[in-house]
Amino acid sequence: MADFILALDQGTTSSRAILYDTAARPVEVAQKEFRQIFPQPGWVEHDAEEIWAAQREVMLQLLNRLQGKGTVAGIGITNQRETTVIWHRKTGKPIYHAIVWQDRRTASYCEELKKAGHENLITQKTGLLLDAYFSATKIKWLLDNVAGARKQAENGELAFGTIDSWLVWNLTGGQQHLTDVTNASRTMIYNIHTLQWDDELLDLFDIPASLLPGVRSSSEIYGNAHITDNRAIPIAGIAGDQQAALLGQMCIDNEMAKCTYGTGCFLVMNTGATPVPSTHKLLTTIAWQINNQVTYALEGSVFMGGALIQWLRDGLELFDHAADSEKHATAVEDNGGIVFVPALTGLGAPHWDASARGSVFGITRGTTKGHIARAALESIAFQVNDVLTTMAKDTGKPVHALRVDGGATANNLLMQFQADISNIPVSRPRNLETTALGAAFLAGLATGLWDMETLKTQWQEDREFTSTIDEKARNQYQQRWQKAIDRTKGWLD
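Can you show the single chain from that sequence in the form predicted alone?
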């Protein structure tokens, strides 16, 4: 019997590989960052070949460390979602940089489609809102703006994929062009009810069907990764990062919710076998498909989470290390009256305002970088709370507890403020890397290394945060935040 599962966690700022033993404990980790490319304001790109090189490098690091210590049962892949790559089928070379999920270049086109009355159709079929966040308009932009791309696509010479597809293509030497239902559900051209690419939407966005990958379940053997000439490992699990984290948090029952504090913040609630349509601008999406059973979820996406702290570090140079944000924030007693609205790439759920821009309100001569750091951390919690409140409206039931993960959850100040402003228990697990863990679970299930009952025992709590403020203080915080949000919207004409 195999001894390990290898998880490939391809994120927005880095590629990681984590090796898990049969008890689902991480035993080896490797990580490598890659460039963030900003050609114009609001544009965000990655070099897809650089992503693959980084992912391959960290994967090989772990496999080399493993030599003589055991074998790998399978590979699980989790990835930044919506990020769009189109490449040549013959050469495997991308036609352009990957357009990242944060990119806003197609926002005006989305507004044109809304004015033409197409949003309801898109939402009914995909569960998504009509927004530049998703893959469809990115695909259209590439076909319309890269010389010769549309003709090549119509001739069947090109392949589209989200990052999971790009990795599978490279891992299998171009033998497999596929994705799973979770990533397909984020493209805005996949019907989450019929579980098919939707011809009507392909016509709307003028996307040739020949571009598209095959769609598979989240946990099955897709093919072999050819690591070396004499070593092949089954690729056995695929899920977008937030769905993988939902599984890694063991939110496998209806109405269980988690929030991942990564580059963005993503709150996801398991809604079971039935998709729950949102009337408050949340997304209805697929959580996973395991053993032919589809599980759905509600999701709210906040664009600026850890990316805000990264910007304070790199853009404003307020501190040298992201972890220093907590040190500066705790050096002051409060936020000094500062409210930070981090709409650096617009506002996500539940506001969905692409024209909003980042703003800091309440600055005085007494304002310090500690106040700004604290207000920035608080803004992350405020955004998550907006989604929690909206989710309760959609389901008709308040969220009673929140499981949290991601690098920023190590920040106790942020977690405590989240519990304070949301007035619910916030549970942090011992293993914060639940995204990679969820990918490992999917691969372990497909290869027979684990079953679901075994996996239920893996989630263990590190600490629970509960509210320490009264309702009056909570309302004052919330009123000031709402005032700032209202003044930030519609900044760009």
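Positions refer to the first chain, counted from 1. From a predicted model like this one, the values you see are computed outputs, not experimental measurements. Here, rigid core means the biggest group of C-alpha atoms that superpose within 1.5 Å across both forms. What changes on going to the form predicted together with adenosine-5'-diphosphate (ADP):
Relative to the superposed core, Lys456 undergoes a Cα shift smaller than 2 Å between these two forms. Once the rigid core is overlaid between these two forms, Thr466 counts among the residues whose Cα shifts by 2 Å or more. Relative to the superposed rigid core, His371 undergoes a CA displacement of at least 2 Å between these two forms.
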Contents of the next structure:
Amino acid sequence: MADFILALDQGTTSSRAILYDTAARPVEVAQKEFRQIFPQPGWVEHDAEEIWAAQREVMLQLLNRLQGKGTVAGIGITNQRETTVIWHRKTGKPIYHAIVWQDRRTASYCEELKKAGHENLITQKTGLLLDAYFSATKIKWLLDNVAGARKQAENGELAFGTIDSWLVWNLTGGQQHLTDVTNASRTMIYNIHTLQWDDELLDLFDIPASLLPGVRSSSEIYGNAHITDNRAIPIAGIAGDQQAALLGQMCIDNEMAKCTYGTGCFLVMNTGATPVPSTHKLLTTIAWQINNQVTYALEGSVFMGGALIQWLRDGLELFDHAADSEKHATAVEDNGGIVFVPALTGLGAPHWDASARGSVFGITRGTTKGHIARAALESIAFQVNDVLTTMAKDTGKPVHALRVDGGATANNLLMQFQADISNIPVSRPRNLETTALGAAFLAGLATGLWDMETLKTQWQEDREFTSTIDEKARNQYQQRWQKAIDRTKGWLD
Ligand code: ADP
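If the one shown is the form predicted alone, what is the structure of the form predicted together with adenosine-5'-diphosphate (ADP)?
First the chain shown before, then all remaining chains and molecules of the complex.
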């Protein structure tokens, strides 16, 4: 019997490896950052070979620390999604840097496609909005701009992959070219209903099918990682980061949602076996496939989460540490009538107004920095609540449990206000590293180390926040917020 699961958490700024024991407790962690490359305004690249080297290094560090203490049953991979790599099948060398999800170089091409009326078809098939985030237009850009690439692709000499594929290729010494359904569902060329690469979309984006990896479930043995000459470990789980977090939070039932409160806030709601289309520009995506069962999800995000607290700290210099926001906010009795609309980069779901800009309403001579800090924290919860309400509208069912993770969940005032304004229980787990945990769960399931019943007991709550305000107070808060949102829209001419 093996004693450990190894999770590889390949994020946007660092590659991490975490070793879990049979009770899914993290026992060893290693992390290495890699370069962010900004060749032009709006362009963001990574060196795929550097990502692999960093991932390999942290993985080897953990395996060396493990010497003699036990064996690893399997590897689970979770990764930054949408980031696009194309490499030579023969040499394994990338043809260009990886184009990162944040990269906007194909935004004007996406606008052209929108004008030509292609968005509906894309949304129907992929559940996504036509946007430069997703892999399709990045692949096209590489084929059109790297000398000789299109010809080589047509000859079957090149392979495309999201970062999971790139890692699996390297871990298996070029034996396996595959991805899982969650990563495929972020490429904008994968049909989430038929579970196949979509020929019509491949034509639209001019992408040869010979580039594409095989698409597999999120939990199965894909092949062996040959890490050192004498050690082969099965690769047994793959999921994109947000989906892995949904599983790591054990949101395995319909209408359970997780929210990660980091720089932005990322919400994902389990919608079960049915893909739910959004009429409010949320994304429909695949949560995971375990055995033959595909589970779908709705996804929405908030641009300014912890970033708003960073701005109060670094831009306004209101305090020295993000955690001080709670101290100042609890030093006042209430928000003093202040409403903060953090539209610093426009308003996202469900308002979608790129011309809105941040505003603070209700300032009087009595306003203090405590009131501003409190209103800022409340505004994070209001925005998350707007996405939750939108998810409820799209699915016709309210979210009945919210599980939270990310740096800003340390803020108890924020978590309490979230429970108050959303009127649902907000649960913060003991283990906040839910992304890596989800990848470990997938690998543990495939290798038979765990089953779903065991996993349920492995998710443990640190604290649950429930509403302390009544419906009348909730409505008052909500009306004020809505009024402030209305006055913030359309600021730029
Ligand atoms: P990311 O993964 O996006 O870098 P993290 O999950 O590490 O984000 O969380 C960091 C963010 O959380 C920062 O934007 C920071 O301002 C915010 N944050 C951290 N601690 C607190 C706190 N106690 N109260 C409010 N915000 C916080």
